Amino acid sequence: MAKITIDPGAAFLYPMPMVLVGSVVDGKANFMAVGWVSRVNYKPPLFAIALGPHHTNKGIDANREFSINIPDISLIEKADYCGMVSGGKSDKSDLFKVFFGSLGHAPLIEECPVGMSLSLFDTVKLPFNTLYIGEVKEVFTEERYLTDKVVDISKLNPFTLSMPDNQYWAVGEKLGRAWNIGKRLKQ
């Protein structure tokens, strides 16, 4: 089968798990929706978010701590608005039920099945985004979410994003054990 090329400005991972990152700007807790985050440490446990220039960024710089909040399907249509409104024109503030861990200004979202807190690491400018690096800190689910003490994708239910054709998709089956599937090539 012949390989083509395609535009490089449509490279992206397939898919993305789609987050609700929150800082606390101006006072008020706001969310945007993220789907360009990834863990990118194991200890420390690092998570990178790479954001445009946003209103929720001046909440990151100017507290260094920020959250990331994984939504379930039934949170599609608040995440979706969270992408589409700027919290510098609207506030988003009662949008969900917010609570705070630890820290002060890492807005967490109650509705959430998973959220963490996050101290600010390291920032690195590139020519357009700011990746943030974050800390873990504190790391909130409920025992619903929980099979043998670990988090359950298939109780979580999380969304996901594709790009560049701007969808939601659901996630799928399970197939396997990671790190189990290929032993038999290790043969």
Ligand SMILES: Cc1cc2nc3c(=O)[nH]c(=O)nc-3n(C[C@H](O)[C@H](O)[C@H](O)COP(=O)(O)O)c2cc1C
Contents of the next structure:
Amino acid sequence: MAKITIDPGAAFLYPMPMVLVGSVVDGKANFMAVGWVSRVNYKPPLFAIALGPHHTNKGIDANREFSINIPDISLIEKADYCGMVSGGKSDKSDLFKVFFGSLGHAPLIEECPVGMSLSLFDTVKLPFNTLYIGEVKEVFTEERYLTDKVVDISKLNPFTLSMPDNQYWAVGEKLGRAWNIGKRLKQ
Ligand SMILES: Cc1cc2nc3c(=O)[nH]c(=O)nc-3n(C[C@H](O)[C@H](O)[C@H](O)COP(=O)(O)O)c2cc1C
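We have the form predicted alone; now please give the form predicted together with this ligand.
Zooming out: every chain and molecule, the one shown earlier first.
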């Protein structure tokens, strides 16, 4: 099949996870929607989020702490709102039930199946975005989201994002075990 090229600016991964990043800005909890997020180190567990210039950045820069919360489909409307409205203009602190772990500037969302508190490990200035790399200090979940003591994606009901068409997607069916399904080709 003949390949065609598309605009490099339209290059994305399909799908992207959708999270809510929490910070404390001027003493108030604030949450923003983030699709540009990934785990980037094994030990210690590090996550990177790529942020444009947002209200959230002020809180992370000042306090060197933030949270990553994984919303489920029931929170899609609120999550989208957090991606459209700045905490600099509207108070988003009472959208969710907020709690804190041991990091006092990493607000966590009670309604989210998984939430992590992170301390800032490094900041990388890129031409437009800033990459905030955080080390996970605590992970909060509930027994009902676990199978054999680990988080089970089929119990989370997370949603994902595609760009540049800007659509949310549910997660599809399980296909098989990783580090296993390719074994036959090793022989
Ligand atoms: C689906 C979705 C994904 C988003 N992903 C990102 C992202 O990865 N990085 C970013 O800087 N902004 C992202 N945004 C935009 C911010 O969430 C948005 O500008 C938000 O209002 C910033 O909040 P704040 O000003 O309170 O910090 C996203 C928005 C939406 C709707």
